[in-house]
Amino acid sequence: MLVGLQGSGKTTTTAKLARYFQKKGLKPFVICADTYRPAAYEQLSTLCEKIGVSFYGEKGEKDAVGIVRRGLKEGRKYDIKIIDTTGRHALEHELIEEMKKIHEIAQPEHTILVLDAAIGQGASEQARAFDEAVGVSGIIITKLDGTAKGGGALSAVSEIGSPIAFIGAGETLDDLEPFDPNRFISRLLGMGDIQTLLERAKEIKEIEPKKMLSGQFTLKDFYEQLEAMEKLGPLKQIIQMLPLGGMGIKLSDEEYEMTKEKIDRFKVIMKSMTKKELENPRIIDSSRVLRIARGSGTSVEEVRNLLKYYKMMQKAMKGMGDRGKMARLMKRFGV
């Protein structure tokens, strides 16, 4: 059973949790008991349909307790049932009473409090009120892909003694991770999360960290890596996983967008290259640069910028691969 404040991302988290268990081989069943927010039914049903998860809700019905009772009966054969309740303020008496009744009927094995990473100092008071009402057994921190780092959630953990179970750090339904203290503290301190990034990369066959770190990759490989990087998630989320704290890199939303546009332009340019040029960039002379620029609808300067960036990245990645520390890091993560 998921509880939390309105706007905490609880409905999306419900679908993410269903997706998490689905990937573990279980058959989840989602019940929409949010009868106060008009779009809740449509949002949750659409998300569940997208991932092929069974859903129960009664559009227009205001009796949340009745919906849960009938939903549990309908989903009794499923491995795990997830109830999305109405987002509420912990001091709203009427909604708290409804939540208590739902909890009494459902008797959930876990009651999860969903907290927005940006909640700040209010986390302790809210967590205590929800815990007193229904007994919180775990916490999910959402929206960690934004500027907030979730420090307030630590106050909630301290207040009620319930552990953080998962963190949500992205917009897709696969962006829900089991909580890991080391990774969380690393993000909190601005040190990135290279471990999660490498684990994601290992799931995508196109990305070959060894080849990248050796510096022996071609423009063709570079293009494939850019394609594969898109599968890792939004650019902003990927960059936030890198240990940028010591590098002094701070990008605004506008700069993130500009970076994405530049990457898209690079891909267009590489599509105008021949197979030989992609496999052996050293043969690209001035006449070839001019032809590539015309063929891609870009400028000679942009083509030269791509080649410059490629060589710079090749050199930097090779340097990282030569360092004993990075080699040990790769070995540790099984790369």
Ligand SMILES: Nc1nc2c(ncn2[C@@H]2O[C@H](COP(=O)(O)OP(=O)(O)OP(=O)(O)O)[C@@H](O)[C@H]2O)c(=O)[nH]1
Contents of the next structure:
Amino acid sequence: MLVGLQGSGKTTTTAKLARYFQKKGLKPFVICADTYRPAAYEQLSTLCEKIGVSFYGEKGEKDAVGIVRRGLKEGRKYDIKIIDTTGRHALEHELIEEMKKIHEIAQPEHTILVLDAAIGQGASEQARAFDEAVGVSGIIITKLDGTAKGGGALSAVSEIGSPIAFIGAGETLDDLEPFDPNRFISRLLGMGDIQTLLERAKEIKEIEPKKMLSGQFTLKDFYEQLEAMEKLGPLKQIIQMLPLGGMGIKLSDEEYEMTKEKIDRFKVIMKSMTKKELENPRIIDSSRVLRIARGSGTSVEEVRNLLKYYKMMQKAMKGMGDRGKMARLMKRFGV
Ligand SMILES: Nc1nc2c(ncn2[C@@H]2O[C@H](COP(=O)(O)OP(=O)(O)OP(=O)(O)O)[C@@H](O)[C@H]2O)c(=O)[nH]1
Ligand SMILES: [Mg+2]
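Next, give the form predicted together with the named molecule, keeping in mind that what was shown is the form predicted alone.
First the chain shown before, then all remaining chains and molecules of the complex.
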């Protein structure tokens, strides 16, 4: 039994589900219990005809409960029966009562709440109302092919604790996919941004993600990275494109702030280092720090700052690599 707000996509999803089970070799039977929407009968019967699925409805009949009773009898030999219902709102008491009665008669194995991906903050309240009335066992989020990412729908999920079963991502009847949490979350977090970032990074040969992530990130790499960074854009912007929170990495505002001047100063300092020091920063002791500061016309403090920053970056890179998330992500995007 499919329930939900008006226009959320129940009727389309009913036909999509029928198609889904049909492709699995089952025989679905569709019942139209929407007696309010003027063309509900025609809409669903046309969709069912298109895919060759058996359909039950009573044109002109107003008693939805009666239709369901008779429909279930008619379709008792089928593998799976899907009931499409009228779109209703939590505050429409009469319609909520009707839904309860249909539910009582049908005793569906699953009561699916159909949510439009574009639903906002009202999602959890609506979901709770449906859940209290008929007990929602699963959720289908529709219209994910549009601009909405389904964040509001997620709040409904957390409110009633029912899993998302499928997502609808298109207008054709084949556009129904079993829910994939990774893909859904990637979309929600805007992994598209990451893809853009990685594509940009790929164009810049100085950045070698694999090397960075293996923990062999030297000052020389750091220097090259700083140069690349100038081409990529501000560090803060780059970092914001990554789901770093999920990787447990937090940077303070100061650490984020990588101004052009700071980058230039860092580069001057590194130019005063020997090849050995750049490749193996661990050998830089206080006497070397002093020499580097003098040689570059900077201060001991600045050199130490650079080293601190480098270590932090190294740690961050290694952290991403260790956790494997970044590495997997890169692999997924073919970097
Ligand atoms: N792009 C896109 N459009 C969809 C999707 N699912 C449904 N729609 C469209 O959304 C509109 C409403 O869909 P219906 O299935 O009629 O919605 P409903 O919940 O049955 O509406 P009522 O019966 O009036 O409550 C239609 O124009 C559908 O084509 C989807 O996954 N993607
Ligand atoms: Mg409908």
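Positions refer to the first chain, counted from 1. Rigid core (definition): largest C-alpha set, two forms, superposition within 1.5 Å. Computed from a prediction, not measured in an experiment: that's the story for all the values here.
**Q** With the core lined up, does the C-alpha of Tyr310 move 2 Å or more between the two forms?
**A** Yes, because once the rigid core is superposed, the C-alpha of Tyr310 moves 2 Å or more between the two forms.
**Q** Under a superposition restricted to the rigid core, does Val30 display a Cα displacement of 2 angstroms or more between the two forms?
**A** Stays below the 2 Å threshold, so no.
**Q** With both forms fitted on the core, how large is the C-alpha shift of Ile283 between the two forms in Å?
**A** With the rigid core fitted, the alpha carbon of Ile283 is displaced 60.2 Å between the two forms.
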